[in-house]
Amino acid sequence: MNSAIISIGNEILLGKTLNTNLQYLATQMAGLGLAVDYAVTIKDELSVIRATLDYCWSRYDIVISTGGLGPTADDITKDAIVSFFGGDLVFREEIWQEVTDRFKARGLDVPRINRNQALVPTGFVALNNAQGTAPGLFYSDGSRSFFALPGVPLEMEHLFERHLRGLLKERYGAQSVIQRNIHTHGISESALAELLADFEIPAGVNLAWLPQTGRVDLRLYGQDEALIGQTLESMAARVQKHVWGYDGDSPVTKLGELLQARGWLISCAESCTGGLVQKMLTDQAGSSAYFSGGLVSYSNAQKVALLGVSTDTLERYGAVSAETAGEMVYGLTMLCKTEVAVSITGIAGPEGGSDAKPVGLVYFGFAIPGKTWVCKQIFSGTRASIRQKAADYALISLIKELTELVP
């Protein structure tokens, strides 16, 4: 089976909206063994949508479109569908009733324009959308399948899980693609490639290199789960000192697991990262089980007042120094009384650097039971990427340290 995804939306082409729908759909389709062969983003224009439908429907077994199913004048996907597949738009009273009930439940009047949501092309099945007012649409000629989904990510994902996943499994029954990931840190993609230059990947296993900001993921995929697992173990052993996690691990979830396993809490004192580490920790549901709290001591005055950093230290060594990072983490442990603590102070740029202390210089202070240490890193990139790299470094450094501890 081959498949195509059509993303419809001027806002995507203008760069105002990130096309997360394509990422989600491609991932889900690959997991079903129906990897996407073709993807295109087009503008909200009747002739363009119709021409794209013509191109895809003649070449692919499965075609999925996103966007243009709303009630306003610029939502013309259904008009293009009728133009291409033929038939008419038929008003469906039961869909209109669902729309009106949803508005009434929120104490709102129903705009008459929303009647457009109840129009369904002839020969199409309406897919109930419990997350919005625009139903998805499904059409099949017996062998090929076409799905039209709303562009709102929450609604699109809901419709895929509720309807498309089951329909695709039932109709095409492809063998799922198994994917395993190795997460590495502290090594570049090219250096990692050198370490694995003579590593033999068996037939039936594919390798994808996935560089990120400050990190590199290795993805092994194929259909033989046992063989992929064996390959992952061998590859991870080759680069073990750079590995911090596997598969669905993120720096936050992995660190959270290690902290919860020991019943420990973590606190943070941040300067140049402006609370990014704490945001990352609290973005994860359930983080209250291991995150106690912290502060953003951005100014020297706050470092002194809240963390007890010595004014003499700041005058002699500066806010960006090993000495200040060490006093910050010590003051944090006294303030928050947590088993694990981390402090960060640095120069994120783009201004503020010097020959002695360049932009990207960051000092970290760490404390765990029985050990306290300070380290220095120099990161490259924009202000945003330096801050992200610093936050990741703090979390992954603790992951490596806690992983090596005897339980």
Second form
There are 2 protein chains.
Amino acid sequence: MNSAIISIGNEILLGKTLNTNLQYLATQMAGLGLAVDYAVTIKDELSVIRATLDYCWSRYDIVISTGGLGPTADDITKDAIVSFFGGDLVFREEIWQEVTDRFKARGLDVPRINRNQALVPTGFVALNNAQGTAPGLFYSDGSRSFFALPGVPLEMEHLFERHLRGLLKERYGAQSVIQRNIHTHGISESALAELLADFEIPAGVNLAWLPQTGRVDLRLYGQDEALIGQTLESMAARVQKHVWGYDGDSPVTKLGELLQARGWLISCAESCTGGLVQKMLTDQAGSSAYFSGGLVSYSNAQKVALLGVSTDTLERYGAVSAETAGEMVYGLTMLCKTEVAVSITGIAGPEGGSDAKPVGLVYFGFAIPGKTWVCKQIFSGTRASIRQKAADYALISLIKELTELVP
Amino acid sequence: MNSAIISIGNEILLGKTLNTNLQYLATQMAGLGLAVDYAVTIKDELSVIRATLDYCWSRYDIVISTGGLGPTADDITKDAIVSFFGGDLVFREEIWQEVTDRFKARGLDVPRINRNQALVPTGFVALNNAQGTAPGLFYSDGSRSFFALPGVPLEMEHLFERHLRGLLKERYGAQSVIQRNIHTHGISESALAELLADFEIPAGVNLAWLPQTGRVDLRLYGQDEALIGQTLESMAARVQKHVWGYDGDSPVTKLGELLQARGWLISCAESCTGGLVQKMLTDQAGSSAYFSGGLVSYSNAQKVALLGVSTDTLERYGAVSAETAGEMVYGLTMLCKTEVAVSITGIAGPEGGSDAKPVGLVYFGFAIPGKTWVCKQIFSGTRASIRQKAADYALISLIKELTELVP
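Counterpart to the form predicted on its own, namely the form predicted together with a further copy of the same chain:
Time for the whole complex; same chain goes first.
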């Protein structure tokens, strides 16, 4: 069974709108085991829509279009459908009645232009839309199915939930796809590939490489849950020391779990990341269970004023140094009195680097009960990606440390 | 001149990744007057990539693909290119040298698998990629152009800026569309529309409404720079008290300019925004000229320990109150000794609201030379959008205040 999505809309092709409808449909279809094979975004021009219907209907079992079902002159999806599938647009009294009633219930007159919404192509089923005036449209030739949905996300999602999910399950006995993820850090995609070069993936299990900024995720997917679970275990064992989490874990949620399990709080003193780590921690609702607060000691003056870093250290070693990172985390611990503390000081760039201290150089100071340490990393990339990599490094270092720590 | 984008990646078709690359490319191409006509997302399977290249190359003048240029086995875009355009993959010593040097500079051995990155299809130009190991690829038959870019957004954007923008301008005399923006805040799109209901837009000038989270931008675009400039001025005059900036201004850059002009520093004490404001300020390179640091006083304990907020105030009025916001900004001013200071305390949700203090309630404390004030706002939306709106409100309030202040 294969499937295609047609997104009709100039605003996506002009970059004005991000195609979130595609992500929604792709996620839902993958969840039904009917993963999308092909997705195309086209202009709302009759000849283009017709040609694309032709292309997709001759190649795919399931075709879903979104957009162009509104009542105004630039909504021409139904004209294109009739032009391709043949037949006529037939006025359906009961749809018009329903739209009229809906307006009446809100004390409004229904604009006449909405009569267009009651026009349905010959041979098509109208799918009732409780969220708007445009019904969805459904046609089947026995084996293949075509659905036309409106482009408004709320209405599109409503129609998928109310009609398509059931119709697709019934017709294609849709089966869920199993997905498992291994999250790695501190190793490049290519080095990971070398470690796994002779790893045999059983038939029926698929592997996808998902490079993120500064880290790589491995995804195993297929239909056989037990087999995928076994493969995941042996693959993770092979790259164990680079693994920091699985499946839905994010650096923040994973660290949050580890802290909460111990009843510990974390605080941060950020220089080059400028609040990013604390912003990430507090993106998460409920983060007050493990995050209490901290500092953004961006200037040297604030490193001294807020954290008590000595001016002597700053003069002798510089703000970006192991010594300063160490004094920052010490001062932070004194001030915030949390079990876990992390300091970050570095050069995010693009200016401010030198031969001795290049852009991307970052020092970290860590404190957990019974242990403090300082370390140094050099990250590549833009200012934004260096900051992101430094924030992830701080969180994932603590995850690795707390995971190894016997509670 | 027409153009097509091919997005190669199972991730998008599985709904795991939102196709932001398409939005970026579509926006850039529209800005060059080369608006995208067709965009397709396909699986990373050789036959599929080949067939899509065939389809697009025979119909479009400019074809850009993203994805599938990495070094691992599932990166097969180059194989598909050779299969379609003919020729071979040729090892290019200078690319390998550059990749090797890049790893060496970071004290790392280069994994052998990266040799794949130095393979370039016959007749193709390699486009140097300073953000990653995969060069972009460029082929032209004289009139038509094909570009293959990596799928990592950072690298793709880098290659577009560094190579494609110039090549496209040179080859297709791409005419830039003139765009001017008015940034408003504190007024809804519909209220703004009423204010501008009888505003006449001259022929040749187009208006786009760009609602952002909590604010609305007005964009005027067309070819006639002078006419657009005049229209912008008279439109801005009509909605003046809601305008905080123009064109490329962001709340952070605009506030930064105003602070730098006066030689003032700002510090922040954040509770519900958890570091977001300081993260936004420091996203900007050079922000140390006006931002010195601050605090994330997330818990009540840290509001007391770091800022000296009185426990009595916290007990009597609560952490989310005008009194606490006032004491936070006072404590912050004492501690950081900056000319400008802002405190934020609120309920970002989704939990923690009550009838008296609903989710979205945020108090702000402000201090500038000669003036301190506290104010209250109620924002709607998700946790993320409430936090974003609160951060923008803090920055834009200061922009309005400093703009009115006679220097």
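Rigid core (definition): largest C-alpha set, two forms, superposition within 1.5 Å. From a predicted model like this one, the values you see are computed outputs, not experimental measurements. Positions refer to the first chain, counted from 1.
Annotation: Cα of residue 264 displaced by less than 2 Å between the two forms, core superposition. The Cα shift for residue 97 between the two forms, taken after rigid core superposition, is 2 angstroms or larger.
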